[in-house]
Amino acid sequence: MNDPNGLVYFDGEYHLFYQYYPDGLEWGPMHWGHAVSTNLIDWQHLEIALFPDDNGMCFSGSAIVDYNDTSGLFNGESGLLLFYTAHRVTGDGHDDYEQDQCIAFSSDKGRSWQKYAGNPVIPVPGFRDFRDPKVIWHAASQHWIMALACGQLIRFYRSENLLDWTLCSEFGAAEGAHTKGPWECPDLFELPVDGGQGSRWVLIVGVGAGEDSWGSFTQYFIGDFDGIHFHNENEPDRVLLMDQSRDFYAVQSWSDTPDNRRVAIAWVNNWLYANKIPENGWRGMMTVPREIRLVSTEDGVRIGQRFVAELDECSYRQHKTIVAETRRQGTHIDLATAQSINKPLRGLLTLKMEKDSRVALYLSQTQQPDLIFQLDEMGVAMHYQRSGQNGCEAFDRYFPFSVHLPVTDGSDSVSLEWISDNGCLELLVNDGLYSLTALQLCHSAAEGHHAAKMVVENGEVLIEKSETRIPD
């Protein structure tokens, strides 16, 4: 599986589309696979929605609630709408390919789909990569509007009736980051901007794996979107990347969720290596959903991650406190005891740093730290480091990696929120401020010992709070 696709709520569910290809562990002809929960924590597979047919395989998109019949589809009652990319291949070269855009709907919660008689709704536009088509409700121009990813640049469409489409404008000519990859898999919204200042429109854009080292990954612009054009409100060279690490792309965010709650999900891999990461009769997963909001720093608004409420609401067979606590130099501090069965450990952490204290983070991996936090005199500096190796050259020469970056500007204080998964490992640092995603190829602590400790190696550090949890 790889990219999330068609993420709605509808009458008490959450659907979760993907791109799936159901006979073989590499990417192939694309399908929608499909699962359905009601919690967004435990999930049903239900059939296959969408497969390959004379107009191609059927690559990513988005869906939406047509609570009003606006499409005529559904003999004037609600039904849930899918947006999709027909892919078909024209000829035996790796470009030799066209795209074009079409629906398939739904009259019965999902569970059986009927591909709209009149696809395609956007034709070939002439060129090759167009792809990835996200619909949204415009309040403002009473409009429907299709974001498209073309070569390196989002066109907007809108409709009135969800059938016919118009272009409005484009953007993306020198606006953040482009390698050689195309961009893929936009996502459109509003939010309000935590502290009441108003609201701000969130393109979020997927930058396709170039010949570097750092491969797919995901970008976002701050701005206003008025029904036709995105306006940037940063400089057109700034580049706000959604994680730091290396595993998570293709991000989509859910339509029509309760409350209005902005949840996200993305694919935890990276194209340099996705088809040769190892596997276990499947390959291929998504993050924990995460609620995503918009907070103002000196910088300007930028995106803020939480996992979603819904974990709290999970009970668990070990549950590990720590509250005002100082520890020094050379203490280890076991954060969680490994289990017979491999469960997920999900941890809340807050320190407060001495200047020039260390402290070193063992979550998923146990012959090196994952993460070290280091205060000096402008701020707490944090350290990611991965490594693995399989035998593959793409794999051994991409996957093994490490960032450093700031995470405060001269505050002693710093938070982490983090999941350990059976191959995964995410981070969110400073309430969501920053993202870390990561696959983590290690063997699992043997039953008994530590699944998770800090190391402090140098100075003295105050736990204000540390949590652990293993859930049943």
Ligand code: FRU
Contents of the next structure:
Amino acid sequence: MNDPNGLVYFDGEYHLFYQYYPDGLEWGPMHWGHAVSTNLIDWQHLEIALFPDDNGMCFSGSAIVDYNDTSGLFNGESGLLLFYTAHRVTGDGHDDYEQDQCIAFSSDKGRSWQKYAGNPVIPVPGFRDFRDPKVIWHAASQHWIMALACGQLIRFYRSENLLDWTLCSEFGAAEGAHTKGPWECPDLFELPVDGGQGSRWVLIVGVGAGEDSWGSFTQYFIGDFDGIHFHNENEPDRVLLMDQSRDFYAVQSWSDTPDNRRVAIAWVNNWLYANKIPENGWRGMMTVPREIRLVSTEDGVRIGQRFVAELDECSYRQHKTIVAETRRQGTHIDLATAQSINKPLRGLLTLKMEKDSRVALYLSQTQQPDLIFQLDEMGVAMHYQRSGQNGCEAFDRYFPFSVHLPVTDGSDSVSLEWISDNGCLELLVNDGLYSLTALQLCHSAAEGHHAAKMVVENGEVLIEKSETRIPD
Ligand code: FRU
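Could you please show the structure of the form predicted in complex with beta-D-fructofuranose (FRU), as a counterpart to the form predicted on its own just displayed?
What follows is the whole complex; the chain from before opens it.
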């Protein structure tokens, strides 16, 4: 699988569609796979929802509930609508393709799908990269809005009936990050700012893999959307990253959630090596669903993330808690007892670092420290590293990386929420102000039998609290 698609909540179920090639372990003619969940944690696979046809493959897109049958496709009832990109190959060359926007609909809670006879609803525009429609209801202007990735910008279209779309504006030619790759998979929503300072619009944009960058990554813009234009409130060249690591792409949020929560999920991979990672009978996975918040910081309003609260309701086989323990240089502490690689691990950790202290955290069971926190005059800085070789050129060249991130400003405390599961390590630092999501592959199964631990490499560190859980 690759991108999450068509995230929508309807009649008690969260739907998760995804880019899927059922006949192989590398990217191929795209279908929409389909799964549903009532709690965002336990998922049931359903039949493939969309198959390629004469119009081409079914590329990424979104879904909404048409509660009032605005489209006229549901005989006055409510129904589900998918918006996707048809991708047609027109020749043998790498660039021989065209893309247009299409609709499919379902009147039986997504169990069967029909493609709209009037497809495409937005025809080929005269340029190639034209894809990944995200449709939302914009209450203030009483219109449906579609955000669409077009080359290296986002176009906004609007509609009254979900079938006829008019171009309103373009955003991004001189804003944010641009690489040699196209922009992809936009998302657009409004959220209140924590602490009651009004609300902001968020525009999320995937920046496609260019070899001039570190592959595919996710940027976002904060500002206002008035139904026609998006106004970025930061300087045009300010790049805001949704994740500081390498494997967080094509993020999308659920439409029509019952409680107005903004819940998002991302594909844990990077196009620079997605088709080359070691396979295990499958390739490609999603993050744990995350709740997106807006936080007011000294630099302005920024995205904060937390794992969805439903995760707290899972039952756990093991639960290890450590409270107020100090560790000195040369000592270590196990955060969980040794377990099998196949079991996910979830932890919360709050550390207070003494002067010049440094700790290494081994969380992903690869026998190498994933994370090093160090306190200096500036505050706590984090070093994150990943290694790994599998003899495949693209993988060996692009997979290893390290990042250095000042995570606090003057403060000596750091908090970390983490999940390690099946070769993926998800880290949320300081209440989710920083997210780091990365594949962390073990070289062999034997390597995966190590407890998560913290090693004090220098000075003294106080574990204010650590809680580690292994779900049933
Ligand atoms: C992003 C992407 C989308 C496209 C899909 C094809 O990962 O390239 O832009 O619709 O994947 O599978």
